[in-house]
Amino acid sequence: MLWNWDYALSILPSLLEALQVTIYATIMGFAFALIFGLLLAFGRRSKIRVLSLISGAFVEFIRSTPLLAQLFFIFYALPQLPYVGISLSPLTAGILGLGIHYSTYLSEVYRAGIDAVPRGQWEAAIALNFSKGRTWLNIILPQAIPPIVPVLGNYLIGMFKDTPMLSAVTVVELLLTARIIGTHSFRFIEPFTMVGILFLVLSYISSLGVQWLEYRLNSRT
C-alpha cells in the first residue's frame, strides 16, 4: 500500500510536537528580526557617516551571503573566536541566525516605508515642536508601517519555510524530525508528504492573519 493511514495518524504527535518548535523559532526568530530591521534601518539614515556606512556594510554583507553559511558561523565558529567566543544552544543560535538574516531585508521594507511619509509631515513636526522620538513614534511610523504590513508578512512566511535550515546546527524541527522518523521506519512518503501538508496549513493561516492586519490598520486612516 502507497499510503498507511494508520502509520500517518501513528506519526502525528511526533510531528506536532517538532511543529511547535518549528513555530516558537519562527515568532522569535522574527520578532528579533523586527526590532533589529528597525534598529538598521535607523543607522543607514543617520546623519553620523560611520554609522551610516557601517549599517549599510553589515546589511549588504548578510545579504550577499548564505542563511546557513551564517548559521554555522554562530553555533559552531562563534564559540571559538578569541575573548569574546559566546556558545549557544542549538535553538538560541538557530533563532538569531534568522533574526539576523531577516532583519536585514526588514531594514529595506522599512526604509521604503519611512521615504514613503510624504516630507510635509516631516516638516509639519519640525513646525509643532516635536522632539525626534515623538516624531518618529507619533506622526512617522504610523503612517511607514501600514502600507509595508504586507510585504513584513511574506518574509514571515519565507522564514517559516527556511526553519528547516536549522537542523543544520542540530535543532530538531519539523523536517529533521520527519526524516528521523522515515529512517527508522523506512517508510518517507506519510512523514514528508504531511510536513508539506503541514508547512501549507500554516503559510495559510499566516496569509489570512497578516490580511487581517492590513485590513485593520487600513480601518483605521
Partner chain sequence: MIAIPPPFDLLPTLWRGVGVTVQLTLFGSALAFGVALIIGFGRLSRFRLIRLLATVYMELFRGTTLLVQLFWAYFVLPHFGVEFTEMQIGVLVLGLNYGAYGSEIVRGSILAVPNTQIEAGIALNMSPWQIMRRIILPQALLMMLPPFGNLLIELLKGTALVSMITLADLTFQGTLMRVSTLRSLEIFSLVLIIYFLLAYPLTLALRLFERKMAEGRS
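Alternative state: the form predicted together with the partner chain, after the form predicted on its own:
What follows is just the one chain, with no partners and no other molecules.
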C-alpha cells in the first residue's frame, strides 16, 4: 500500500506545529491588510488629487501582479533599494507581502461599503454639525462595515490559502515543512496529502462560518 499510517501519524505533530506559523502569518497579514486597506480607501477618496492618484495607481499595480513576484521583491530586492533599503526576516517579509497584496483588494471592499451608505446619512451629519472625523467614526463606518464583514471573511480565507507561497521566501510554514519532511524520508504522499487536507478542512469550516455570518446579517435586516 502506498499510504503509510504510522508514518503519517509520526509527522503529524511537526505539521501541526508548522500550521501555527501559517495561522500566525495569516492573522498578522490580515490585520495589516485591514488597516492599510482602509487607508488606501481613504486615499482614493481624498480631495488631494496627488494622494488619490497615487493610491489608485498603487492598487491597480499591486492587483495586476502576482503575490509570489511581490514576495520575491520584498525579500530580495527591497534590501538593495538605495538609502531606504532594509532586510526583513522571511516571516516579516511574508506577512508584509500578504498584507500589502490583500490590502488592495480590501480597499475596494471598503469603498463599496462606504458607497453603499445613503447620501442622506452624510447630509444628516452635516445638518447636526458633526465634525468630519466624528462623521466617519460615528456615522459612516459603523454603517459601512457590518455589511462587508462576510466579504472580508472570504478574503481572510483567501489569504490563508495563499500562505503556502511564503515557502518561496523560506518561511518554514506548512508546505515547506512538508517538503522538508518529504525530502528527508523520500516519502511525499503523506506530507503533501495531509497538508492539502489541513487546508481543505480549515478553509471549509471557515467558509461555513462566513456563510453563518452572512445569514445572521441578512436575517437582521
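Residue numbers count along the first chain shown, from 1. Computed from a predicted structure; not experimentally measured. Rigid core (definition): largest C-alpha set, two forms, superposition within 1.5 Å.
Visitor: Classify Gln211 as shifted (yes) or not shifted (no) between the two forms, where shifted means its C-alpha moves by 2 Å or more with the rigid core superposed.
Guide: True for Gln211: a C-alpha shift of 2 Å or more.
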